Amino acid sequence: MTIEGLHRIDRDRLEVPKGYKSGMRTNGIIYVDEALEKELEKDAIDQVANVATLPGIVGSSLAMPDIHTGYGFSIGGVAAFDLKEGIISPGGVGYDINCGVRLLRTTLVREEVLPKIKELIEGFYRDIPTGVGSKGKLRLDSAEHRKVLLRGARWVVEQGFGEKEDLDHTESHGCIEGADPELISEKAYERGKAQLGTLGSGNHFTEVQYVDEVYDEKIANSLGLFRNQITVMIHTGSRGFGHQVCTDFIEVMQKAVQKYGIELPDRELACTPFNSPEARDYLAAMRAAANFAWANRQLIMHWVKESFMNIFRTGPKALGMGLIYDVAHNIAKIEDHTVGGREVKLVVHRKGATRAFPPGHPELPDVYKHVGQPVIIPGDMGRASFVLIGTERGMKESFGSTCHGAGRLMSRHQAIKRAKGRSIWREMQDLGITVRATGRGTLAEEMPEAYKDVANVVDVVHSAGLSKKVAKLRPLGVIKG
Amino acid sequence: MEKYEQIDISGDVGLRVRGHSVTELFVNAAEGMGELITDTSLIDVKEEKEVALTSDGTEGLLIQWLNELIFLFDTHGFIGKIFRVDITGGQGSGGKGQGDRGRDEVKLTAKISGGLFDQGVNESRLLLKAATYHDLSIRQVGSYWEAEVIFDI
């Protein structure tokens, strides 16, 4: 039975009608099937409706199947705004600006890595600063820090950590134009100084996986993926630097809401008209934080390669190590879309949602132009992750967006309660997954059953046509904060 | 009256904090937040930090205060243990009013004694990204003040 007040459009979509809450300028659409509908939180539905009240929203207020309650905007939320009438909101991006995922391929197969997995995970744990209070191996001086903000992953590659091709295989080539280091607070600089090249905590991880299933041989082949192959996934963002940029601008937006007389149903939706100095400043600062995140993932990838080199005693080229793709899943971008038959520029907010552009899109690198944009969807540490590809239908229906992960099911307390008396480490070990974590509670909080099954989430976006399944990856070993 | 307790929320963490005055509320919120990060009883008091903040309401001031402490931890590894807080203006001085959508300027000055977190020695609990305005409330309940704050983790 459909939740009261909502309307099921088809197997994969629920509508939050315009009248669900007062002030809605458009409807909401939540991509969930009947099974995932049962896990929908009332607060998350309200947040989809709240976003629909914001000025200048274009199309529907969208939510992907990994939806759960966030701040202001739900996690899994996608919303596009007109550049003249619309707004920009840090709440539509999140505190971890350009939190994202990258996936590396190797030419190694499962059997070659299994005997060395413990050593490899220990190597990651030693080489990649991880967890609460960890500091990076680099200390950026002020001039270098500014270069990171302007050049992102490009700067890291210029320092010798990576290959030029890595940039082609990164969303926005690892560097979004228009960042302005002058708009960054002293605090954000201070906070970010020692955090470049650190993984962080919570759900961030570096994981060794193998390709368990291939759904589309042709596309998998184009991405360099084959059955039983070893891949490495890195999930992290802009660390304390991005958190501080968001914290700073939430305060700016609290004032902007009063200044421009914007009526909001929730204070955390604080925003500013896109055509305002506050918006220009936020956009330039957010881009700087996005570049910091791309630099961060590029640097961590370098240490992953080093660990492999040390353990397999050969170079990354001999191991066939290369970046498949890197995607942002917390970001706002100005993009070209077709709405009502007209080409328009919109500011698309993706908060816990991934860009998924179709084949032929001008923003794709030549190597992927014929197949579409690879989409990397991390799952929980015990089950699976997925590789998908962008589609034309996604471009039309969801501003070229899809889901970003499994989506949380349990609160931390529920998870800890559920894990009481159990050794999650041992359970993972029994599943053949080597786990190393810093935080005492991390394993319990991050245990697989604390999340929705990512396979169900991915099935909905596949069935709805927002992106297409290419391969399933299973974990062999993981480090967590 | 319990000084603070955790609020259960999917994916994140919250604190319900109580104090006999707004000032005590701010002190207890700081202590409770420290416990979310690590076992503060194992932090030795070795240095002092000073903080001065201004906001146009008590709710905003509480968020700024907690974010300042998150900044001190995330940047310098500093964990506060003894908080000497002074709040002037708004509800802090008079204890009047409900909530605080009123926009009186409120000022906070604080001297914080604490020490440095050492990843090799101290327990890692949660990495707090920020204190948020999400479902934020400060209200008077009988003889004490109560606040609810949600943190992004």
Contents of the next structure:
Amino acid sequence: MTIEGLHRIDRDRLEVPKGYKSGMRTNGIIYVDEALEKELEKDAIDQVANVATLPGIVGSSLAMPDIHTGYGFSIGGVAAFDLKEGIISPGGVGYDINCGVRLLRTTLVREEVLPKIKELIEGFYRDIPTGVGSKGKLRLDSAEHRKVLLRGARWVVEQGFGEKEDLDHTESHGCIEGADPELISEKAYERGKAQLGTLGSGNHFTEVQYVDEVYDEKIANSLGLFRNQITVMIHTGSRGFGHQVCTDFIEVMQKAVQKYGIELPDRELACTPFNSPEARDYLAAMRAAANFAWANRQLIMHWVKESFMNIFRTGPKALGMGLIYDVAHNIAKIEDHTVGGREVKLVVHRKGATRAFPPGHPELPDVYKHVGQPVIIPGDMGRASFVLIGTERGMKESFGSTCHGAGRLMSRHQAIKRAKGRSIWREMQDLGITVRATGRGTLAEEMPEAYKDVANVVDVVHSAGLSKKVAKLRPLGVIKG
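Okay, that one was the form predicted together with the partner chain. Can I see the form predicted on its own too?
No partner chains or extra molecules come along with it, only the chain itself.
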């Protein structure tokens, strides 16, 4: 039964009509089937409608099937804005700027790793600084820190922590041009100076997985994936640095709303016209935080390789270790899209949503140009994750965007309350999954039932044609902050 005020377009899409809320300039579309519709939060629906009121919005205000309530925009929200009449909003990016996912492949198979999984996870936990307040192994002076913000993963590779090919397998080659370190506050520098190469807390993780199912053999082969293969997934972002950048610019945007006379249904949507000085500064600072995040994941990948080398007593090349792809899911980017039969430049906000460009797109590396962009969708620590590929239909319907994960069902407080009296660590062990975390609270917050079933989420974007399923990955062991 459809929620009051909404209209079901088809099996995979709900429409939030233009009249759902006063001031909407366009409609909203939420990609959910009837099963996931039952889990929709009223506040998240309202946020989709609120985004539809923003100046210069192009097309619909969109939300992916992992939608849940966020700050300003829903998590899972996608919205594109015209560069002349439109705006940019930190709430459409989020606090963890360029939170994203990186997937490594190996030539190892499940049977080779199972006897060593506990040792390997302990190695991860030892080699990768993890949790709230964790400090990285690198100590950078101010000048080097600024180079990281300008060059992102490129700087890390130049220091010997990776290969040049890693950059070709990273969205935007691991660096967005136009970052300006001079716009970063001292507080942001202070929060980020010791956090490069750290995993952080919450839903961030490093996980050893195996390929459980392959849905498209040809594309899987192109990505270097095969059944029973061991992969490693890294999920983290810009840590306290990006959080502070967002905090700083939300204050700037709240003043800009008054300065430019922008009417908002929710103050959390604080924004500024795209052509304003405030927008220029936010974009330059956001790009610096995005570059920090790509550098962060590049370093963690290096620590992962070191752990494998120590446990298996051989080099990463002998283990067939290489990067499949790295994707962002909290970012705003200027992109070319076809609207009304003509190509236009738009600023696309993806908050808890992943870029999913189709075969042939000029931004894709040559190695994937014939198949499309790899899309990496992490699940919870007890179920599964997925690899998908971008599609032409997704490019037309969702500005080349798809889901980013399972999506929370419970707040962290609700999850801790539900987990009282239980041993989540023991429950994971009973499922055959080795878990190492900095505290019981993290495991309670991140228990599988706190999330939607990622398989349901992925089925919707696959059925809707926004992206195409390639493989399912099952967890064997995970570290969490």
